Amino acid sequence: MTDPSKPDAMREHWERTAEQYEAEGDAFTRQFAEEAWRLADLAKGAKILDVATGVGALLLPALRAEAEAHAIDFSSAMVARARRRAAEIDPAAAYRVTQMDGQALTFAQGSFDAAFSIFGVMLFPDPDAGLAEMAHVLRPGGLAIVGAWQSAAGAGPALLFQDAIATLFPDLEFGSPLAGRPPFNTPERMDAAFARAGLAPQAVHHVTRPWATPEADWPRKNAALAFGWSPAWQALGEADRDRVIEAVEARLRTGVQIEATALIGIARKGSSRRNWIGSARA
């Protein structure tokens, strides 16, 4: 079993299930990624990188807003989606698309006048890193908006198969995608992220939004997708682990609505006045 902390494992997920990401996991995550393009409130032609873009989640949006857009990650599978979508809106935005390392961007210092990372820097090998390349190539006065969940678990699916594996198999860790990283679920813990970058922290914003309930085969469809990372999950043989997917089906059954929060930061480029704290709920 390969180990997810590591970088070249990772890319291997990634470019395994970006298909199955693109079907499955994209309608949640896009709605968090709509919110951090509407709270950071950029002017018409802003220059931003997308950093760890998936398959372009605050890509699109900012492509529709009419923004300079360009996007990075380390997936060839992820890159080429991206690279579709956001040929359907603009067909040059294909080619600001580009496969990278978000802890070793290319770009010359001061690019960008936004950088945002949803869900992408968190889970970085050196997420410290990750964030100081985003201060680099941001202008002085440019914001850094962050996106990561407030459960240690991850979000949608991966908190009832932490429930289920905790009923049935208590002795067992469930774990968490973002062991041996900086934790960014909290406020505090976000602007100390952003102070270690170099950046003035704004703004910590709690978002929360559903997670449509889906049909209750979905777990058995996509367990590697949704919590293959977990060390518990890896621990289980067949069977056991057909006694968790078998757990969590009953609970969709039931019509279980499940909802997850992430933290939206946002820090500023040669700033010290922090602006405000807000939340926003679907």
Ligand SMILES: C[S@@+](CC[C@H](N)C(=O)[O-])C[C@H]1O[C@@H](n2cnc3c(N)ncnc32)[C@H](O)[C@@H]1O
Given for the second form:
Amino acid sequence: MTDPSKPDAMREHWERTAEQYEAEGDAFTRQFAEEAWRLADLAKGAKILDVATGVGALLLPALRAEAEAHAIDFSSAMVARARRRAAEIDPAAAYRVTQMDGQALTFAQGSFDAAFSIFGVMLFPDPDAGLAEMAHVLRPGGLAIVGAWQSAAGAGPALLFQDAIATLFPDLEFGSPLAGRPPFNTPERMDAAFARAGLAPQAVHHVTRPWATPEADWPRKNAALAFGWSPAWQALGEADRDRVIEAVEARLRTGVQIEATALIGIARKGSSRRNWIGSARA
Ligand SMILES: C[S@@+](CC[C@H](N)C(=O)[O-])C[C@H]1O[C@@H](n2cnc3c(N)ncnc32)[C@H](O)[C@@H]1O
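Having looked at the form predicted alone, could you now put up the form predicted together with the ligand?
Entire complex below, previous chain first.
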């Protein structure tokens, strides 16, 4: 059994599911990324970083808006996909997508006008370290924009799997990769996380978008993507997983409509020397 609290297990999860993520996950998350891009309201030509880009949910709208967009992800499979998609918009942009741990960015201090992380930094083993890195690479006055699910159990199909497991196996311990970490799922928590990184909170927006109800065989084909990271799922044997999948399929047949709410928080790096030093890592 893999332990999702270990970074290597998490990376393996994203390496394994990158293809499915591009096919099935990206259309859902990019709705939030596009809104985050709009809310940041950056000037054309802004130099931005997308931390934990996945297959480029934020990177692609930024490139289409003619930003000088850079992106990182720790999964080589995600990076390969984000590069290919970036190159379709601007061949040179592919070279600005690199494999890197968001908790140890290698860009110089003050490199970017804005740093985004959409459903990325919230998953890091140490989200505070991820935010501190974003603060470090921002120029004074630059913006940090973070997207996080309102529910600690994730969003969209993950909630269907969670409900099914809770009903079928009420005694099963429910773990989440977000458990025990400083969450960003209320405006107060988001603001406090920004403040710990030395950033001045500006606004937190609640953004709700639909998860398009999929084909009937979606849960069976995509269980690993939707819920494979969950300790509860990993604790189940094949036969019990089958029961969960059947329960999710039955729920979808009722025509259930699913939507998800994310918090999009925006903070600014201070331009005074005091804030500048305060927000930098040691
Ligand atoms: C839920 S996906 C979000 C991807 C994209 N931002 C989006 O909104 O579709 C989470 C991404 O975080 C990446 N990730 C997780 N931990 C990371 C870390 N420590 N450093 C860099 N990337 C990480 C994963 O590889 C995955 O691509």
